[in-house]
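To begin, one chain is listed below as structure tokens, in the form predicted alone.
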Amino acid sequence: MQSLRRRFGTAFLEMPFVVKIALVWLVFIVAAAIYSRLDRLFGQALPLQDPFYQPFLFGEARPVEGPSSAHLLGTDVLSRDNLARLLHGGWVSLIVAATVVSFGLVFGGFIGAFVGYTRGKIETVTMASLDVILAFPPLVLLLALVAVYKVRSLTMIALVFGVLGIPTYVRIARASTLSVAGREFVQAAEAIGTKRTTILFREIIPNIMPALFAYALINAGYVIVAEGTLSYLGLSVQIPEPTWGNMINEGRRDIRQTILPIFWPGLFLTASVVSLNLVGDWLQQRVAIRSSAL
């Protein structure tokens, strides 16, 4: 454990400025949404705004106010905290990007790795299905499965992105897979008499990982954009569940009164995906320096 943290502690250090920001803007915004969510499931009894109340219907409070102690990042149009509501948002997003990222690493990985390794008629048959469902456009499959099956539910929403996530997975781990199956240490391992099966999970699969979580990070951003663009149209969770999609599909309609409603969840997207860009690139960069050491 005291290794692991030294190594976290000097990657830390040796990172560029803006990447630690990115890093601790990716922190804040995991921990606001685990946040939020315990606020919820101990019913409000947390100290955040409850992102539906709408103070305005009982004479408490006027639509769209500005920043104050009260509401640090203002109220909308129907006067309901900005920052409740942006904070519960982040949970939508990190639950999406969390699933396509695991479905990615966990079935996507070991699908390409295995095939990648053993080769052969299965590693033809894989690779020329998932063609096929690469050639579809994913968010237009998505808005055709969303709009005809009426799928509403953030673990429908969820499920179907990472399944549709997958294909890109195996690609990404079989070209990886055929890079390290050449390396001394596998051929080492095959000439001692070692299990394929052992050699896969213990020489190929944390090889190929690090490549893996460095393209996951950059892929969350896509799938964050992508939730939010189904949630700017309508069809991701219902509306009056927060996300980040459709509060600025709220505020557009009363941008002539205010942009705030539209400008903070435009901002918290913008800067998650940016954040996930630099620090996954900034990975991609360390997995190549440690490939080229191998």
Given for the second form:
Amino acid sequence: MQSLRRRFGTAFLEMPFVVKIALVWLVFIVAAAIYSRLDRLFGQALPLQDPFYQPFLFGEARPVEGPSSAHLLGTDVLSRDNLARLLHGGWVSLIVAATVVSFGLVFGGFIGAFVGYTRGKIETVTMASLDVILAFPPLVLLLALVAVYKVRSLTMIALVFGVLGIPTYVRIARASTLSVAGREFVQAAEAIGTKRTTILFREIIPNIMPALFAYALINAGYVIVAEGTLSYLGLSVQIPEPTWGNMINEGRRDIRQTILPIFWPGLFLTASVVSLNLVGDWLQQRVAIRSSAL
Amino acid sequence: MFGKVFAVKTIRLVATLFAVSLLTFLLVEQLPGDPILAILPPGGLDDLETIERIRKELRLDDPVLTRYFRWVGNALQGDLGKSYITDQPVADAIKDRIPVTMELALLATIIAAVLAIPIGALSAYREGGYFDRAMSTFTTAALSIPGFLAGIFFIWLFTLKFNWLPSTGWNRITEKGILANLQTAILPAGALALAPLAINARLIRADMIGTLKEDYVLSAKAKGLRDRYILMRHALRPSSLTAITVFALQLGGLIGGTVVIETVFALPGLGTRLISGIYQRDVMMIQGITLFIATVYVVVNALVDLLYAALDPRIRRQ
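Complement to the form predicted alone: the form predicted in complex with the partner chain:
Entire complex below, previous chain first.
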């Protein structure tokens, strides 16, 4: 535990400045998204505006207000609080991205490592069937899939994204397994008669995880963009539930007057993706250095 | 030798297309209940006569596989069925709308390639310099901004602020000439080009940094050739293989991108038709367009694969 903390500490210190900022932004978004949902979990009101409350109905605020002390980032076209909606919207992105990443790491990582290490017919069949899914342009397959569902809940969207994300993880896990499986430490383990399952879990999987994890961060950025795109098209989680994508869509109506209702969700969306890419790139470089030293 | 590679790849292509079409067909079959529920327009469920008629027309009482093979058989003859909402044959809708989508994708590819070469080459030439660092910031941003957001931003900037270009709509080349057409095409194509542009520039840069360290570049310098000549003639050429692979990789993103960008700019392309089909729950249209797009994607990928094998002797030998 101590060594882990020390390792993470030095890793943070070695980060370039922009990557540090990116990491801080990601921590902020995740914390804020969780915070925005705490009231639903504990049934207690939080010092954050209600994202569905339309104060102009009660003469308290106007639609598309600029920033003020009551509404730190102003109000949207229905006079709802922008900040509250942005933080709530972060939850949708967070859940979808987290589902894809955990499905990918757990299922994709395991399947890839398994077929990559055992080879044979199972590998051929698995990879061929995954190639069919990868043969579609990703967004088109997503569209066709969500199109047939009438109810688009967060659970359903997260599951569709999660399942469709697995094939790429399998590919990457298999590719890294193939390169790890020939290494001396695996041969050594085989030579002393270690069980193949043990080798898979003790030698192979721990060594392919860093590469998979670096990909996961970049993939999370891609997923957030894809979910934002579906939301923008009105094909993800339905309004009035705020998502960054559907906030941008709602803001388009008033683009002739002001760009602010688009600017804020656009900024949150882009900043999150930039951050994930920066941290992911940085991690990928470190992984490359580490694996070349292995 | 090359003939064998060709044969293997062709067999794989056919197998993939078969699987892709089956999956597209089953997307609708996965729906619980009677497929007629999916095919009928919303609100059409009370009309028992129509239900009976469509059931007969599509022979919905046949087993799934029989219907699949009929659908694919018809598709091979250019008949993808017809929309039960607009009565328009799906193949006609595709024929009508494909020019817009093709032009957008092509224009975006050209913009990305034309701009990426000088950006990548100059970044590599002065690695770590001001230009290189500025471009690295630019490519990171371009890679992270969602296409639809870039599109909206372009509309806001060039239409609402500067009033230079129309924000939506499409002028067909055949009707209004190429200039009027480009006026409506340049903003969506530009928004579409951002991501591939960034990827291309990064790859060309990385490639050229490696190439510039080669001995033959040094000897060209020693001969007294000008830097610009070395950069364009000696260093850029080996990157052509990378460029081809990248083109294939980008195609998927480009096709997905046009779907969204067309919607943002309200262009009469294949993507808008797909999206409106989804809004109307027009299953035949969704199936047909998805199959068409996936087929184009798979075939182009296979062609690129083949081209790559033809160009690079190392791959041919494998």
